[in-house]
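Next up: a single chain in structure tokens, the form predicted on its own.
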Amino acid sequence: MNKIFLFSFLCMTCCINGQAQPQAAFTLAMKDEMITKVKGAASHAWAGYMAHAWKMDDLEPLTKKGKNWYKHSMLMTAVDAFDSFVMMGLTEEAEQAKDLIFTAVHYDIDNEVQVFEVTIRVLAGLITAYEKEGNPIFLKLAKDLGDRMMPAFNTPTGMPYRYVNLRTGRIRDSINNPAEIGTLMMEFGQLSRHTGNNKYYAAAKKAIMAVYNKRSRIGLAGEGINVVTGKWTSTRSHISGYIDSYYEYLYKSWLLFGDKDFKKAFKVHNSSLKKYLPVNTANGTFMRVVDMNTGKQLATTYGALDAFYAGLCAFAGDVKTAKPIQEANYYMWTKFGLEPEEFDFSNDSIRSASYILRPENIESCFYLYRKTKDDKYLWMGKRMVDDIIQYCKTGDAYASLKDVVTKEKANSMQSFFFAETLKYAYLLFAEETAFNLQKEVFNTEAHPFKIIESKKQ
């Protein structure tokens, strides 16, 4: 370590109840060594991939072998880190998530498909491959696997079925939450701009502005609901699994699409979180748990998903309601070690001990550097990435955590590591040249789709 960066490090903070409190100031040599881990992290769990599982969804990194979601492999490795590679400049990682794509994917095959995950993952990968490189055969791809997946929407309400046969078009499992029914709206919608055809995007919309007008008195969601019905079948409401990203998409397909329906669906829920969640603690503002129905509390739980709205609420222009979120999310990373995926934060006690290698708490950094300069948030950025080089990486790639606080490892690396955790590592620490914020939109596994400049009012 030289003698300059050594200085920054000591001076760097003091963590007060976890809280970053910078002293000194980030320089471009030290973002510089960041970019240079980022990408050799890339590099290497690329290389434990393609050693151990070529042509497979995931590679189990312990145990050195691949496993497929599926009946059959749905190349989501792949998929998901091409546009990562090509935006690191890692080109020999690119070309070969390329090849993999172009000589081994097709959607004939006998796969009942989780619509929400291949559309986040796969899909949007297809079509921000396109755009990036303009190549038709990602186009072709994407088309025939949103195709497949159209007999979803399928519904008394809109609202999709959650799982779909890609070639027999069979359907179940009518009890859907708002995250996998909103979270279609960007893929399915810029599949539209694309193709020219307007089904998909009118069936998306359909969807999440079902979920919205299912509200409650109060303007929260429940986060279970039948799709036939249309009867929620959990009141429990907050910004966790299964509601998180239903809200990240009314903000963000209102940026992509510039309709209108979506900014009022956004502000009026965006305002009941903001008045029924929030609890101010001397450690920062985590978001519980509450009735749909009454804003009633019904726990204090928080964790590694929801992380995100900290760089959700920056996105959208609110950095006063993100910082003190980011100090709550920075608490619960520095407090364990690593975060865990679910605490109580009324007590500091772990729910669920496990780190499987998220982005979010990295990707709010990212958005509230990018909103306010503040070097406390490329500090907090590399306390995390220096955290999960230290103890998730393995010989041969990146391991998920067992327990955060013994920091024993998981056989799982999954793909949204790739595209997701080492792409805002990056973009944290490089210049802001290399992702413009008013061009292109991140969907929730951080694929870029480019804005249509339109009617935004």
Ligand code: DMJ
Contents of the next structure:
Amino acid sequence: MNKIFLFSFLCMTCCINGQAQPQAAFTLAMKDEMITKVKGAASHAWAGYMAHAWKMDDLEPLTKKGKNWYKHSMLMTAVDAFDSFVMMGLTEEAEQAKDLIFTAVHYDIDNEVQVFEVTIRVLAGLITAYEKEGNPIFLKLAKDLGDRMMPAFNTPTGMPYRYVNLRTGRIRDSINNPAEIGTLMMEFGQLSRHTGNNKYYAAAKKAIMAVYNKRSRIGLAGEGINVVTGKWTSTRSHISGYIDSYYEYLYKSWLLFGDKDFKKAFKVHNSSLKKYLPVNTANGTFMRVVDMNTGKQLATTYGALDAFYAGLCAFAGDVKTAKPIQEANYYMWTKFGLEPEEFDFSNDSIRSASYILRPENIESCFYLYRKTKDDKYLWMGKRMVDDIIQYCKTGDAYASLKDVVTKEKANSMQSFFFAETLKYAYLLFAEETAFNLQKEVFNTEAHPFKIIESKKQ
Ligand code: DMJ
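Here we have the form predicted on its own; I need the corresponding form predicted in complex with the named molecule.
Below is the entire complex, every chain and molecule, led by the chain shown above.
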């Protein structure tokens, strides 16, 4: 090996035990190159949607057909993608998405919708669009949608049902979970702010605080709760699906609204999370599953969704906790050649082999890079973006993977690929001025909300 070759070899990102060992500065030219790649991916995926799934919720990229979540389209992809296009300066795509929203979106439809999903993707997308464009049509649509989901909160505990019919207000499914109950606060709170009617904020706050008030003696939440009786139906406690964004919203709602109840609740939960969940390994710090009442270990599973927590810790100023967790996240990504939905970190066995274009790992790179300015997180993000382009790109769009080991593709392209994955990837490499973390806060689907008046204390 000659000297120049050896030097450039060492300068490349290499991966020892899955941990990034970046040896070189990430140059401006490399950042530009990544931005071009990410914007190219967004245009390519959108072109596929427009060609094959126009006016529908999602594109099925392998069969090249559109798919609706419910009886009628909610224009999920267009609403979720719009502000990403605006932020990336993809004006043509942004105009097309806006046209679709203005001509095809209405909510007097017989759709029984999942309150959480429609809130974080659609209600949030509309509120952000209103904040960015100032066009009152966006707010009118958001208010109509918010009003139609309000019957869900009508329970003895204040915690909402999981489903509501947008036309009839009929509710269904009283077994809910902290994520779907708590991850409404930012959207309904922001709706109150823009409409001047406090009822949305009040309903969402009652719901999220009801979960907090049901926390265990050791400060943890379970993964299932009956919204009528207020009794836990599952005491499994972790930072994964069903709980994840409940913790996220306690912190972010405090930033957004300056309400100290959220700050206190976040602190209580977070110190318990840090006490009972982390497991330090040679591959980084993973977060396990425990019983909410005893803190006893129930499982050593970890997955793509859990990866958000490193970013949340970094965002909340706790870089020390965030760093080893991000090492574990990167290990999870590189060990299997893209991250699996779930694996067991005690023996590296895959529990769920899919990769559905999720954003959390790149999201954590974004927050950690912003907080540390360590190029290591750019290298990590580059590896993730390059893998997505290499393994998930199709002739017409992007596809999930059925199996991260074989790289077999699956017929789905979730709207959060536009709203989150590509947005965080773009912002990771973009100038800091592209997004000001002091002035805006991302909801869990990466729709930015303006902090109108910071009352942080
Ligand atoms: C998104 O809809 C949100 O980030 C949610 O909080 C978790 N699941 C997806 C992305 O993985």
